[in-house]
Amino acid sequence: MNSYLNTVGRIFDIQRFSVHDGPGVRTIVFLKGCVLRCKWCCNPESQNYKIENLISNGKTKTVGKDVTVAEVLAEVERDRVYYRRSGGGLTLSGGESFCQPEFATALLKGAKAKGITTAIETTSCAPIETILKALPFIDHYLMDIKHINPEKHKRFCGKDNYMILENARIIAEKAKDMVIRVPVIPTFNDTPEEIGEIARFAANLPNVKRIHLLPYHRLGKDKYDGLGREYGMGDLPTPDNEKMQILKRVAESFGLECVIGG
């Protein structure tokens, strides 16, 4: 009996048929809890581990529920035929999955045991020992690096980036496949100089060849209103295509394959 299948965790959504969060068609499981508080976060309901109420279109929605690994995998397996045809599988997201390390690792292990490929979207702001326990069960490691400057990172994300950058160096040596992802945020990191610093760092990581630039959007703003919270980025515009192409060329100048979007 695989007792890890009874491990309980807290999620707030399962999204099927995604094509932007790892290769192929994927099912994304969103876990509750995060140690960062990024001002632009499009999933503010993910930040707190506690179960919350969110008001949407005048209706109150409960955000968060406790489930077992076996229950989640039963949902993930519904689309096995699409994974097989497209090279897709399970992606863990959040929040920060490593805030629930036992549950996240058990989910990844269970998926691999069933022959389903795995990916994780992560800030990697967690003890490296926690990450290394899960790493053997992760096929595609999608790591956010938001800024190189620790003070600016702390001002916009709530914590500095020392652990994140150090973890990136270690993970890059051991991951099967690692992609650096950068949310491009006006007033935070949308200059060629700042993207260049991140690209230089990524290019110097062992075995990392790809970087994704993810344009800022305000699609999560209504969620802040529904949670009774203030949206920290105000009314900033989405970077236009011309700007994104400039930043793409900057990243490519460091020898990286660069994609706009996930």
Contents of the next structure:
Amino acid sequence: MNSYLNTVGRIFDIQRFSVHDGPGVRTIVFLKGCVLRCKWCCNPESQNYKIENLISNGKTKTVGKDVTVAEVLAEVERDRVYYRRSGGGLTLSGGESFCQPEFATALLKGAKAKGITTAIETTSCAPIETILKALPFIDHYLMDIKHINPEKHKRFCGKDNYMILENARIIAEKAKDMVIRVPVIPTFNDTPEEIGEIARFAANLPNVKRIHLLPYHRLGKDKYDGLGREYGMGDLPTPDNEKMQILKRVAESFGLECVIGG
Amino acid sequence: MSVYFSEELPKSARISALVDHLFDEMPEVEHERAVLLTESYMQTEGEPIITRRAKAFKRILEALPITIRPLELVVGSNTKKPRSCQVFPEFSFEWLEDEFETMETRSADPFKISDETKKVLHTVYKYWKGKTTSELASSYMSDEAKTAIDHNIFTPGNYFYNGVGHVTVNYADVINNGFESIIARAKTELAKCNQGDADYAEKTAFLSAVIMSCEAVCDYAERYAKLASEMASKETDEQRKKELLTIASNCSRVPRKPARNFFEACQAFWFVQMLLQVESSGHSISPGRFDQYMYPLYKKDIDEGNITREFAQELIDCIWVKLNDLNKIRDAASAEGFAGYSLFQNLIVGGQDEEGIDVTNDLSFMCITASIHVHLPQPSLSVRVWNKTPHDLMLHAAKLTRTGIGLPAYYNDEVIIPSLVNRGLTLQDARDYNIIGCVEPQKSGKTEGWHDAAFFNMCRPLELVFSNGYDMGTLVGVETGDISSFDTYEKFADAYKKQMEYTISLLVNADNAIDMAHAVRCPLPFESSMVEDCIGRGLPLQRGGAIYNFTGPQGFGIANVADALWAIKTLVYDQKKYTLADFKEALDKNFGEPLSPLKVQQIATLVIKELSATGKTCTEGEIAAICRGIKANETDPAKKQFFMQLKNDIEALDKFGNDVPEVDYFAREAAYYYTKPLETFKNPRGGMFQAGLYPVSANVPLGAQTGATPDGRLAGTPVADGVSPAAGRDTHGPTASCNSVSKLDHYIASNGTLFNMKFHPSALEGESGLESFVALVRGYFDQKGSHMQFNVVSRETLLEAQKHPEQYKSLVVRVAGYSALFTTLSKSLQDDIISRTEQKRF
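The structure above corresponds to the form predicted alone; please give the structure of the form predicted together with the partner chain next.
Every chain and every other molecule in the complex is listed next, the one we just looked at coming first.
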């Protein structure tokens, strides 16, 4: 067996039959650990690298599991027939996959070696060398850009965005297929001006033609309680369709192809 | 390479009006057919039964009230009011008379009945005592088979109480050649009969009956021609007047003579479809490959510029409305099993021709569009899928799926064709298959398939293993020994195999008794005139006139049996954590949960029976005390704790439906306990038995008759439907469910398998939703699954509909092999649908 298949990493979920993160039917592997602490994060259990307990419906669930690349790929293999019919494949998500660069790269490389297409959903908040090492094995690069203003980014995500925006320019040069994804969060970035700034940035990236606007949802709220943490967003409404349509038109005005929901 | 028009054509205002008219009133029982039938039978005592059938049919068609409903283009109704029904006392009547007072208020499929109708039917029914198919079937049946039915091991109720139906006749023959050609063929055969032939009597009587029946149908069409002319002469609206004159012209032409254009073909089709359902009460009269046999005249009209696509679409839509106008009343118990006023008129589009070439055409798309337009449960629309099915057709079908109507169902040519060849069909015939009723494949115009011959509950024989073959003190199965004697899993499994084999033989006995009763008392000359080779052989379908003869009773509860056997194997024999005695006690006590009223009643009956055997009679007060005691199901807390632990341990095991190959292949073996013994049996028409694995909706009422099972299922709760995983137990998403279900042997279940999935509407949103949905169907079929169907509706919507049924009258859900109006289903069936695992992660 190729040794990289024995690489061990930490994941917290594998979700089969996902259709909203990359083309076709995909299996998403969620890697544990993230450098950002976005207040609205719908997967708070993804943020800490350490294995933790989550209480859900009165039952305690252990979140986080150490697995080898080979084990994950065996799970991914199960839905090959659906990838073949839909052009789908493996998607890495998180957390932030590049927090476990060796494991993430080995997963992507392993999938490609088996003829399975790959996608990654990433903040790209990682050293660019790390990302460039994995890039040849990534077919669809879905990159989050949450805000253009570094101050506001820091206030809501725990870290400024200098590295993210800088990396975006480099990755866009080299990625096979890149999409910019924007979570639309009320009180944070849901004004036409703010979305417009992100869209302008995206439109100026080389080779980038598409942007996804992902409306805020509260589905992760209960998990904060289950982890004994506080939900930082309070009681925000989810953006309605009318608002999303307005923002979509803003994004399109920069010549981008825009999809709501990805 | 076919070129097709795949766009969605508009819906005309007429269609909305026709649909509205359908739902103006509650369905009602009408009595004319029963009266005419009985009058005729009284006049023909002593004549050959086939002659009596033909004369009665003729009499009915001469005098049954006819009506053309407002704005109709395709005409012919067997009831005065829409969605009403005639009744069929020749099959059975007692249940109907018993239910006169309750049919209007029952939960599943209620019907109105007027006092006059009650009175008339009451008189008519006096004649039928002792003369029905069900009474004859009953006298043919062995006592053991009757006992097994009484103890709910299986139920052959469908054909026991009603006509058989379940056929696709050769519509093309009538459309292209007219009944005059069928009559001529029968006359030619008749002329060949020699006085000295051994089969002279039966053959001549049959052929004469065919001729009389077909003539009667042609004359019936003439009545419509006349009515339309009269209505035209009084009509003031010029447009409608013109339409009525065309209707008159159509009805005086077809179905006697060949149809000359698409409009006439539609009318010819409808007369056949409707009148088959006047001759017999059998349901699942399936139009089959409508897009194929209607295509030549459609194409001719389009090519010659006689018709617009929009008008052709309107005509198809009109037929769709008519298919929803037909109705039948069933006894209260059957109505639960076939809930939703469904007639299972299965119509299928797409697929390949006899030579293996894809024949998707304009009409394939237009049929799907028609279901989008009328948004009603009939026809049970199906799509044939194979490796060369155009992607456009899949997407158009997926759009219909997305409407949440539960249509279409998807069928896999790549499995069904070889499975039919394996049953003796020629490759050409197998390639030309269509679907009957729910999920049952057959070759149209050549088959008497008896596709829906019984429901067999695979869980019940498992219960018998624990009780040495006894149920409530009566020997129902075979004595396989006390459970203490099963010291290996193989011995336990062997006991289940023996119970299965024995009860399956009883099922065969019951079906064959009913089969004979239909041959003797209700042969059907009209239906037989359109199925090969009845005319050539001079035999009706019921006597083996068809080229292909089958009997297909369906098993259900595979998921429960598989999970149950797996639990026993793992916990008793592999881990030795529990004994069979532990299981038996837990099952008897329903895992410590309260017992259902039915179970209480059963146990009380047993206790009282045992007491009376010892010479003690119980007073009413004592009986009540016994019932109270049982109901409380008093188990000491320690025991209760133990049962809970057992149930938790069972629940922690891997279950069928989660892509665990070991468990899934185990389920494949479990299904063989039903499918393999069955195919060794023969029916009286010279055909074989073949298994189906689907429940219609019987898994709910029959689950109510089933005790707790070793898979942790509680007593009285629904049994798993079809080949689907048990409700709520497939938790790894749709691809995992599909992978599991595809591991069953779908070839051997050649009478069809049924796989239900339920999706939240968000699952199919947008283009990516549709594409992924199609990929899921394709992926399941690549792995040799046979059938798939979908409910696309949110749980919240269903719960709302239960609360406010009046606001959800048109909410259509997929029940089993068919769709039905949700609010017409019984509460328990509604609950079952709500509890089916909802796949959100699309």
